[in-house]
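Presented as structure tokens, the chain that follows is alone, the form predicted on its own.
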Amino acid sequence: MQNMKIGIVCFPTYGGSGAVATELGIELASLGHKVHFISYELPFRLQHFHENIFFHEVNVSDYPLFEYPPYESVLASKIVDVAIYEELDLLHVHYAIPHASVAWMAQQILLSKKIRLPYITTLHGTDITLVGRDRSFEPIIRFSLNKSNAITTVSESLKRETLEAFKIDNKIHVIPNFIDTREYDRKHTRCIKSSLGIPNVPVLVHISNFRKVKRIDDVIKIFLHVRKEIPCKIILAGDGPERAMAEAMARNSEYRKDIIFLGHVPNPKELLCMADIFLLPSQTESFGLSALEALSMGVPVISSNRGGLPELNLHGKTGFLHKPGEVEQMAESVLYILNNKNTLQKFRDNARKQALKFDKNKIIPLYITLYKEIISQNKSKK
């Protein structure tokens, strides 16, 4: 099969789904496929020119009759336009709401023009675990997923949750998130703690979008428990609704000078290079892309045991798993690793070895195989 023309619809903002969708497109383009991103803004990881990558902006105008701009209708129209004039072979939408339902709408419009465009829906987590459990969204999510030509999830855990939450007749393929382990390699990254004014003490790191599900208050509490026992620092990267609360906690602490907030970090590898421990005590994580990035940099992960994290973070080998809210136990696990250099190095080695299982060269071919299968099925129906 010749090189494919693929449309990718994703949210452009900071977060795992946007990062994975963008990196997937970049990798596909590097293999010679033409990739067309369709979104209301340039994806945050698509800041440089890439051969074979094209961006189509969805412009939403203000309509005097509507309280809220009709984004879904405008997005569907843009997908139709791109599909016709760029002759797309396949549409890959990331996130069920609203992208899967919009993809179906665009597909029906194209059928009226005698154009068959299959679409694949990738579920990343929040669309199912949070939004999906709002019963008002259930009919449209179930319908658009069942109408998808294929469904993928980023973990076995998310697959189970999807099947439990919705009556899905379609087969669900599990294709985990991936990473370029050559890029996320501690050996090849410039790592200078002094650039942030950090002395030679252990550094804990947390990276997220600071939503409530990330349990940012627990991140601070874990650090404070550890800091009482040993000198150390913590760096929190990212931004979101819980940041103000976290900053207030930090400012009211006697160790406030040891707590550093950086805001958004477009490329976290130089930050992770400084890390000795990565904290991810989330209420749930469908995969945990930031944890994978940490593991690839040889950073042990202390996380909750919910969602897809046990599939990624191996208890007692690459880090430790605890129930959400077990702050003291998580702090004890941090201290167990940090109090012995040999133990820390063992966990570092195991972390890197585990991350290699999720290297892009092992995961991207799974998507390509699925793409070709769906395109072939679509052509046979013509």
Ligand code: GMT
Contents of the next structure:
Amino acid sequence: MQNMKIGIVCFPTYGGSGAVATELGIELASLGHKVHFISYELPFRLQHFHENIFFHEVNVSDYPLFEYPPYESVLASKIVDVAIYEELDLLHVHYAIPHASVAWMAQQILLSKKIRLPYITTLHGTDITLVGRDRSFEPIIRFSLNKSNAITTVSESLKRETLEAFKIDNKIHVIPNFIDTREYDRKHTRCIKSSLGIPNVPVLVHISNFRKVKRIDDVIKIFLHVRKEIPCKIILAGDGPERAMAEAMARNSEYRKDIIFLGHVPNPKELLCMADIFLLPSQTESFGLSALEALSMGVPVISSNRGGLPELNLHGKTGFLHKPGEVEQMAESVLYILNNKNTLQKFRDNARKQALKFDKNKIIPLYITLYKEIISQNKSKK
Ligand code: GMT
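Cool, the form predicted on its own is there; where's the form predicted together with the ligand?
All chains and molecules follow, beginning with the one already shown.
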């Protein structure tokens, strides 16, 4: 099959799904495929000019008549436009809500013009959590998933959860998150702890969008337990709704000088290269891309044991897993690793070895194979 023309719809802001969608697009483009990103903003990881990558902005005007901007309708029209004029072979949407239902709408409009555009939906987790909280989303998610030409989830755990939450007739393909292990390599990253005024003490790192699901209060609690035992620092990167609460916790503590809030960092590896431990005590993670980034940089991970995390973080090898909220146990695991240089080195080596299993060169071909299968099925229907 010749080079493909792929449309990618994703949320552009900070977050794992946008990162996965963008890195996938960049890799496909580097292999010669034409990639058309369709989103309301330039995806945050699309910082440079790339050959074969095109961006189509979904511009929702503020009509005084509407209380809610008609984002879905504008997106559907944009997909139709791009599909016709760029002759897309396939559309890949990230998130069922609202992208899968919009993809179906666009597909129907195109069909009325005798154009068949297959779409693949990748689930990243929050759709399923959302439905757990609000069943009113169930009909639209179930419908748009069953109408997808293929569904992928980022872990076995998310596949199980999806099948439990919805009656799905389609096959679900598990394609985990991936990483460029050559880029995320401690050996090739110039790292200067002193640039953050950090003396030679262990550094704990947490990176997220500070949503409630990340349990940022637990991150601070774990650190305070560890800090009582040994001198160390923690760097928290990212921003979001829980940041003010976390800052208040830090400011009220006697160790406030050891807790650094950095805000958004454009390139996590520049921070992870300073880290001795990565903390991810989330209530759940469908995969945990930030933990994979840490492992690839040779940083052991102390995480919760929910969602897809046990598929990535190996208990007693690449880090430790505990139930959400078990902050003392998590702190003990941090101390166990930090208290002995050889133990830390062993965990670092295991972390790197585990990350290599998720290298982009192993995972991206899984998407390409699926794309080709769906495109050729679509062509045979014509
Ligand atoms: O973790 C977040 O809050 C961001 C979220 C997103 O949609 O961008 O991440 C989800 O998708 C990532 C990429 O597949 C996964 O690595 C994250 O584990 C997942 N987050 C959750 O399940 C909470």
